[in-house]
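Presented as structure tokens, the chain that follows is alone, the form predicted on its own.
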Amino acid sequence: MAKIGIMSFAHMHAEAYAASVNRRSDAQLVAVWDDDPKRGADAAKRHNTRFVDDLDAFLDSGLEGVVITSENVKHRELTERAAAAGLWVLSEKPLATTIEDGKAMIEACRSAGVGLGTAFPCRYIPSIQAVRAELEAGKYGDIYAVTCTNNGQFPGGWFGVEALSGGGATMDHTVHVADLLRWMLGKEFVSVYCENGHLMGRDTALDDVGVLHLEMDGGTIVSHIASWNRAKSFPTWGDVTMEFVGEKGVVEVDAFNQKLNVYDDRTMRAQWAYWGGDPDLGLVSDFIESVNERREPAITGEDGFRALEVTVAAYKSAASRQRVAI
């Protein structure tokens, strides 16, 4: 039975890995951390389980296992504090906000003998597996380009504030197409051309619009959008689609497409039911199957550490206006 805590719940995404842990009968959710002692209260309220205000004590609370969804730039801390205790842990993506930071987290669990895993859901979704089974498989053949987009509404709170989270959505919406493409096609990324800037009128100063022109191993052309575009009334957070150009064909996906359009008088407005897998249970559990086993989860924190490389080489572009090799 695996022991798991959350630490922080700044991040809406601790919602539903919390929920996710309450689902497995191999798993107790056993405590909360949060350093806003209302917010993490609350949680722990919904998810039928304890908070603990002190860091110290929840750390020695018997755990074996930690999610990591605080603020982005609190990563690297709460990692390090949580492998000095002896625990296994899953951060929320990005693994980190600086190449400094991202070497320190892996360097920091890798001396205490634990794991660390990087919260990238998209890798369970059926339609994403799919197609990375039809290109190891080699349907289409060599693949020579791929576009792409990760369209999402903007967060808010923290999520603007650059000493918070990093970045903007370059930031916050690079790193799960990154590493699907390094996931899926079993290539490395070399290069970036990115151009960002705050133009949607977002609440934020931070850049809300990203588009990146990147080179993978063997010259394979990718094309990104990452933008924080959509309208508060638009039926879901946002998307996933992918577009691969190949050899013997082309392949589109679209991950989040699995849903009934529903439109409800009561709520004025278009909303999608969603009837897919879900994606937050896979990563969960293989999670908590890795605590179980002593393994490193199945989504390192080498994996986080190369989708940020490509995140922080992004950053380094748009600021020069030339192309930074990664």
Second form
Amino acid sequence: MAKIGIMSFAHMHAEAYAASVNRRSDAQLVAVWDDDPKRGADAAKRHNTRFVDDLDAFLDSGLEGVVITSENVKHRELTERAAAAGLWVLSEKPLATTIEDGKAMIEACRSAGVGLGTAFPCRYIPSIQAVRAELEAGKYGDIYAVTCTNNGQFPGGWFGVEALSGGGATMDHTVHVADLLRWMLGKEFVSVYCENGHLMGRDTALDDVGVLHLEMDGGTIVSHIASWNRAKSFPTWGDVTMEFVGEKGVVEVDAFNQKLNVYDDRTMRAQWAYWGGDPDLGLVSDFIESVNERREPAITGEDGFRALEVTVAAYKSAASRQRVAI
Amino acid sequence: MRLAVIGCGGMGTIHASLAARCGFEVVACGDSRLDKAKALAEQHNAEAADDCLALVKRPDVEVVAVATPTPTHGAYVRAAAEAGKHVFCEKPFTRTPEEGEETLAAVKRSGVKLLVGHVVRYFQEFEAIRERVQNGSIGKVGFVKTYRGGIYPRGEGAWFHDYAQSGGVVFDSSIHDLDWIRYVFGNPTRVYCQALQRSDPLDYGMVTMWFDQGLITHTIGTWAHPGGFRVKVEVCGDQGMVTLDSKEAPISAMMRETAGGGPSMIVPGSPVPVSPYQLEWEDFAAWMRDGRTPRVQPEDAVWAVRIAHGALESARTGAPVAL
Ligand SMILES: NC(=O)c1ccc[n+]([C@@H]2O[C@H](COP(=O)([O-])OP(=O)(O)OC[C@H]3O[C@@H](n4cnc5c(N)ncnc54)[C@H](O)[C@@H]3O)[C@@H](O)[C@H]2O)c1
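Please give the other form, namely the form predicted in complex with the partner chain, since only the form predicted on its own has been shown so far.
Now the full complex is given, and it begins with the chain already shown.
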């Protein structure tokens, strides 16, 4: 029985992770800690667990693993604390906001002998898994080019504050797809060119649109849009899409296009209601099993770091207006 | 007005019949392959010729339509202008910006009218998007994405396959979107591009432009799909969005059997009262008749070449190109 704690409900994904832990019979949600006591206490109540105000007391409450869903820049410190207490760590994406922090997190977990995972739940979306299997089986032959998007509505709050998020839409919406590309194609990134800026009038000083031109091993060319360009009235939060152009054919994945079109007179707004499988449950299940089996999570800290490298290089490119090696 | 059509392939054939519908009289058809010139000339009771430079200079010709492979446009346009003929020329205007400027100068010197076929400006759906942007209904626009393409084109003599001639999907096809974006949003400052340009043949390209008012655009062009044709547009403003997808069309059909044997592809149909290619000729005719400023001005055509050529240079060097 994996004893799991959640560190901070600053990130909205904490809701789904907490619910996923509670759905597993081989895990128990033992405690919540949060540097915002009200937010933490409310969340603990919602998820039938207890709130522990004091971080030392929380780390000492019989836990075996923690899910860290704080603001991006706090991942490092919380990971170091958890690792020092001998706990397995699942960090929300992005793993960190700087190369230095990412390395420190990996090192802290390695030297403490605990597992470190990065929350890339998109790997658990059935359509993504199906296309990955086809790519691996060579159905489309060599892949020459890929165009991707991770668009979204502006999440607001600390996401728009650099001191907490470490960056804007490019920081928020690059790593999911960067990880998927590495995982689906089995290739690493070589270089990036990025144009980004605060262009959509979102309530932040940070970039709300980024366009990345990437190159992978073997010359595969990739473009990716990382954005908060979706209108408030858009029928859903956003998307993850990829179009692969290969030797034998093309395949397009629109990962959340398993939806109902909903027209609701009470809200006077058309909406897309997603009915597809719950990728967060797959992610959390693997983490729980990794805790129980004392093994590395399937999606490692190293995976999180590789995706982070792309983001950091993208910001460097945007500042220098040059292609940057990764 | 009396019209000579040069280049009697796919586009030349279309232009001859649409120009005829707009009151132009097709008097001569020229093609370096006389059989093709003859085939089109027959449909219009016109004369056929394989010496197109001579044809351009015929005194009875008042307007010349150039629909030959891209690198040959410039010489015909200059010859026509020097002979005092008005010119309709297919896009891309020329293969290089230098030749574009030289050709534009010849047109200006002679005082003839030149309309280059940036037909997307005449597509009703694109015009509807432009109107929405212009009337401010989605606020200040910060991001635009366009997508265009499908199967690899099959031109006469495989000139599309020779990237030195056609420029591939970015120069030949994405130029439509790059021009339309500039039409709506003004001049871009720099361009970045990646392009496949494979000899399979197969081509796919991604072009990003930066505009100083605070706009990034991303244009995807494909000649890499095994079939079909699709256009998508997405315009994002600070107060809303507009999107378009040609897959969402009023008609879609699939035949149980085709002449080739198997079942056919689904080809969505979206018929319109007047073809955008005809609107080009109506615009051209109105310019000549009433002096009304046409939707595509000669400088626009050179700009489109400059952007698309800059994109190819960026794809080659891996660095952004200032425009
Ligand atoms: N606006 C559009 O939607 C659109 C669509 C397709 C092509 N185009 C453009 O139209 C032009 C023609 O393309 P197409 O698809 O009709 O090509 P095509 O290959 O079908 O036709 C070209 C014709 O020109 C003839 N030709 C070749 N070299 C010549 C020369 N030196 N002098 C005289 N004739 C010559 C060929 O024999 C052929 O009949 C190109 O510039 C292309 O980029 C525009």
